[in-house]
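Given next, in structure tokens, is a single chain: the form predicted on its own.
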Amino acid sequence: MELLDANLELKEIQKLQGHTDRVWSLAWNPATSAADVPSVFASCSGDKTVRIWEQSPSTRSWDCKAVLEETHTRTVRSCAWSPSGKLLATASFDATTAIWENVGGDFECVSTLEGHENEVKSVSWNASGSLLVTCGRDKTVWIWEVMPGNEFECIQVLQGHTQDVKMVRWHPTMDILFSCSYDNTIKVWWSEDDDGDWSCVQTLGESNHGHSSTVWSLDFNAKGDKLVTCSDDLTLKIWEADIPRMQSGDGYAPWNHLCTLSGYHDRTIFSVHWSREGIIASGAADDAVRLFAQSKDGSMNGPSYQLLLKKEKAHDMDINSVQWCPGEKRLLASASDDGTIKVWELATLS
């Protein structure tokens, strides 16, 4: 059955509380989404807190399990799972990266990373988990190798943007970066060979079919050969390159505009992620939810995408992060600025 045909409600499942201000991003782990180990998420915050929630295979309710503080003295603006999910990454406006371990249940910091000039504002794992990528608002963007031992070695400083870098994200599969921009800019990053120098090899900006102010976010589909960015200009813009050729070894391949929507909201869309089924989901400043499918029936001039359902007042206040669950289940988390996480399931009604 088409998507767009169903009919479906985003039904709150339930409020998480426990954070004492506004939380700025989630991330679900990659290693719980199997049947049968229980999901598990990180939530971060202006509290200087990292909570992690779980959920009980029995209640099917979510617990905070740990509260990972006392590490972080400014905001914790962003977090990530290594794809092994035993290591996250949390990164502070306290200028430095952490990293922690789950040894038999209780979460260890094992290493800082220290080096940007002012907030750290986003953090990301390549796919195989042996790079870390950070952001800042010092308009840089950080290469770390990870080392034996939980060592971290800076590889690269990537200089290229000219304001605040607000989110870094590596694709799906391949090591290639991307990092969007108070510039109103997304930059692509990759390196010819295994050992050579990065470099910025295109830039999607205004001029080519980009946005007009600054990108908050982006996102891939599951085969990674569509990307969706998000941007204070009102518009969602869908791109897409040809991934199997990069593949193959026959050099960089450019991302191409698709198509943009617009006219569906009218705050700035902050949060923007893509599920495995190929919905995607925007959090924005006016408080509501939005999901998108593509239209099977797409027009001449390529694939379009339509609005599937809009949850008006999903929060009190502005939409920080919406992440889909990398499970099979049709699981959402959403964080706002007020202070709660709410766990949303895609539902069809009957």
Second form
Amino acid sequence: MELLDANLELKEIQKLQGHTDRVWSLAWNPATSAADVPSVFASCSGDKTVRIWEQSPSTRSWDCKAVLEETHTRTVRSCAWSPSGKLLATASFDATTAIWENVGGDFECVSTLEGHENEVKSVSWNASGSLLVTCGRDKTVWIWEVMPGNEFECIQVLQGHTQDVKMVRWHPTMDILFSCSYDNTIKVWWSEDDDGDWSCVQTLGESNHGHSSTVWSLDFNAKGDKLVTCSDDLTLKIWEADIPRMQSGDGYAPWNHLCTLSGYHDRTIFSVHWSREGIIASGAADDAVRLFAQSKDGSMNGPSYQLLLKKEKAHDMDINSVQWCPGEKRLLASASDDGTIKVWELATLS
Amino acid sequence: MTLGLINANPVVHAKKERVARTEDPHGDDAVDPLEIYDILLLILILLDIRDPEHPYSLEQLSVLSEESITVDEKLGRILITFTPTIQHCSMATVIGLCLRVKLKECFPPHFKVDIKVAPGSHADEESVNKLLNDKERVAAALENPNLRQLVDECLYSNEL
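Please supply the corresponding structure for the form predicted together with the partner chain (the preceding block corresponds to the form predicted on its own).
Next comes the full complex, this chain leading.
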């Protein structure tokens, strides 16, 4: 990979201000970022609002196109676009998940999902957009079916975590569900039959090379055969599974620990995101962004990963979210406790 | 109100100065080195926080002392250890929340704060420490009006 040899830098393209409290999360619209379509992302904050940012084709700078307010009554913790890019789901400490639709430039709240007993912390759409999942401090994971007319029906409430569930994410290609928690574990949920019950098919815990403190976030590589998780235990862990075997219908293929990246972070790692090219970005409580990539020379024990670069003082306070832009350019967005969002470009130093 | 006027103790006076310093947007350095004087002021402020259950300050109940506060100016880190009055103190998390709110008010935002119960001082030491250092849990707790009211009473009852 030529990345490993190149002299790289993370250039700050723009600093976006507007939110009046910490920015918890952000999400790039998957439908945009194509060649001629301006890239769009949503951000959500402790100020109870969600902001939509769009890149101007002429000035190339991002402007706030909409503020989604007066719906959530408490912190909006996370947001996720549907695969088509037409709907935006927002999860809030007010125990609800709102679904927004872009109606000619204006975002309207078309549905509100209720059920969680307290703070909802994360929301995710599956690859086909037919299912939605939410999780929260009530230790449960809720699976919702997307029905016509923006109706959502809860098809199952998954119990198993013994503490606050921090994040949920669908696998990029298959309907396998992943959740990570304050109970230090990552759980994998699967339904063998299309109409069957979902159950926990695997728990990645301390006893099988798992984390020793809260797991805050997880992400997959483009192929979906590797998983990266980050934790309050100051490590990143990489896991792999025989996905082709699963795709051929051979039953569940378990995830195995591949390697642990330790000694790089000295404060909680809140966010991790894997780019299409294979670069893992991490955002941590030491205000820094770090990039990792697979080393060229693996060992007998399998591939290893190395630090590509560390951007110190990327923000003035904790970084809560890092997200690679899905488009062609190597753009990364970061959200912080300092109330700002920054857009970066990974460039080679000339 | 009368109490505030009669109570001409140094803490009230010191607090005013402290607020003025942190609000200065044109500070010379990005990271203002804290002088020993500032640390002592902060300690006085923290020690004066009222215990949630008793009409005494945290200092009076030996929950907090000068020695239990460590500031690393270079790294921008603060570590506070406090000793709940009894082993099964259910108010340990409330005291921790009070400390967080007060520190956020008084210290520049770039300082990282870790709050722990003194080792051996609480039956659920690990779980209390984990909770107090999970900023998402702390943020959600402070959005709870009942809990927020209790915290405010501990912090501001002296001014009533």
